[in-house]
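The form predicted on its own is given below as one chain in structure tokens.
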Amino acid sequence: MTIINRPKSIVKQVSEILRQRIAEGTYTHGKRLPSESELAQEFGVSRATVRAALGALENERLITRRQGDGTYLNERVMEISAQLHCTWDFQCMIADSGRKPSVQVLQITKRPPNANEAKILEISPYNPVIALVRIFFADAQPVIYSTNVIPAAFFVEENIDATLPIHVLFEKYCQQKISYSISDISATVADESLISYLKIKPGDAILRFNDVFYNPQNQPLLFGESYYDDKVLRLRVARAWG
């Protein structure tokens, strides 16, 4: 049976785990995920709380449900999901690009994280995190202004190269894995700063992403707040209608 701990709803949990499995392939395109009550036998809870899990993912698209056939993978943002590792990762996404991605590290300071910073992370107020401020560049061109924070704790070594891809400094560097990460883009109008180090016009709109990076335990390892101009580099996603 897993194990389901308490300090979040069971229904969060539930979802959380299911869109891990689902992240790491467990569940594969054209089978049916198991029924409602052989998942609610295998975390312990309610069939009614294991539906109101499926409804979180299904509103996400991540799910189909199909009346009197059971419930199935979207395939179509499966295929776009697979990637999104490589998406997410903005040398990477650089790189697919066609461009050539280079990253300048402003700053990598130990400090302690502010009440948002640690109400993400789950954190202490006391613990202290490492906050990373980077530039990616496109060509030379920079796109991406980036602020990481991560837990000091994770991290096994202090002296790190900061322009690793996230996920090989997190494998290298805190020993852990990222399983997968949740975002909030919006639009937002540049800053002072931000025109200064990505060569932009004042007043002009960039993209805001927030996002966080989470182990295979469900354990947040990261938030980030990025600017992203997506006038030099476009950026694709699916969206469901309906």
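Just so it is clear, the model here is predicted, and its values are computed rather than measured. Residue numbers count along the first chain shown, from 1. Here the rigid core means the biggest group of C-alpha atoms that line up within 1.5 Å when the two forms are laid on top of each other. Compared with the form predicted together with the DNA:
- A displacement of less than 2 angstroms separates the C-alpha positions of L207 between the two forms, with the rigid core held in common.
- The Cα shift for S46 between the two forms, taken after rigid core superposition, is 2 angstroms or larger.
- Core-superposed comparison between the two forms: the C-alpha position of S15 differs by no less than 2 Å.
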The other form holds:
Protein chains: 2
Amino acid sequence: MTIINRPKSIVKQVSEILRQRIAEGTYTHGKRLPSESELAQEFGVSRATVRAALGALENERLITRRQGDGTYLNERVMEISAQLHCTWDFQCMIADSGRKPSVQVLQITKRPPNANEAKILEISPYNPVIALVRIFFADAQPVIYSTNVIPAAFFVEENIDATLPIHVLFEKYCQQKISYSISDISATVADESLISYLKIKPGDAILRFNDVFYNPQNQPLLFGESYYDDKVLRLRVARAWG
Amino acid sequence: MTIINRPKSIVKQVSEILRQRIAEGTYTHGKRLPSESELAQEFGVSRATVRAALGALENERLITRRQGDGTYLNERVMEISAQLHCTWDFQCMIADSGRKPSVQVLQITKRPPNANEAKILEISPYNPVIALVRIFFADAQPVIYSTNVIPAAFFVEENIDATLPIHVLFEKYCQQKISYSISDISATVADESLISYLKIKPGDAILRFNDVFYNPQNQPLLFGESYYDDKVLRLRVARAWG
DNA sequence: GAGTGGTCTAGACCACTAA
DNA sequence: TAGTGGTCTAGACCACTCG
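Right, and the form predicted together with the DNA of this protein, after the form predicted on its own?
Everything in the complex follows now, all chains and molecules, and the chain you saw is the first one.
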């Protein structure tokens, strides 16, 4: 018997079902999953498909596979893995911490790029950019001060909802997909404007991200600078070795 | 004709060959790789094998695949990808920045764990730990101050070379493999001892990592705290979206 | 020895892009 | 329309762990 709808990728459907079952605690008995052959039979798909689905979960370290033994849950990563799926979507991260995310748009203006922005975004100084300044809150507490600079030429629509997550915004108003980003992570001492925006103590250290986002065609889409108060929202990441 | 030795994983051999060719500039003509079928034929393997090898490179964003079109290089990521392979091996990261890495072992002692360490490492307070304090240098410049705490029971050998990277050290002296790690990243203001060790200015901000490493059996292997001067060594990461 | 995950193959069909 | 990558199958054999 088949539980699977063909129209969408079978591998993704299987991995989503497994992910959901794991979250629901279906496999808590011994923290062990059924064997690959059993899952293949249950879903009515080939073992290769099940393996691909499990591979996605293993990459996130949600499960551990042991040759000759079985596939086991990793409860430690289950607690933080949501952060990895969302790939640093700030609102998602805040929600994962159990608090209510909200956004305040401080500024949204069209202006010429400065020299650095023009260089990074690979546009001429005469192509205007949209500058978007936002603050993210966890409950009522400010966490992140974020500036995004996007070439105005990408926008196919003028009226935008600037509270949307950046990848949604790109899909909706620019018809662009974010493929990957390159980020510099650094520590800095908050200046006066940050102190007032994020309500932190003078002299306190704060995380800074300098990001550039690219589409699958390798064009730069966005240049961002974000300040992240790690005292309010813990930045926790899982990394695979080997 | 087959270029492949069977003893080691064919997929890994193929991806290593491709990685090397990319680094050597074999495919700079149009930044385009041969088609999957051509590569399969050249290596004498199935197309599925080639796809798995390419998948690994795509995960690192070293290449971009476009359905109906072809497989292309991503030169932007090529410049920084070495950092991703080494998964934050400090000496590797320093070498990638074009400078000569070196390590100074400040301290290596056996002592009882404190309450926090015992809890994180899941050992009793009576099981001693090895505490390892090191400083990493880029050329002559101090970059990272790192403390590692490891249950002494893991060591099968007493005389260890503490200058080795941590994953090599675990394989050699503990016969343990690091599977994944969970890290908290934060910013902090350097205290007096850091100021003198890393030769930074009072009041300057610095990155801090709190790491726990685990083996494939999900046992905690190591608890680490590292301070990273991002003004000396840039922390640049590539992230995949979607 | 039975069962598990790890690897690889050969072939099929589809969706998409470019000329 | 030809060629590309994307997906999936069925089956084979291996390496490993466990009882």
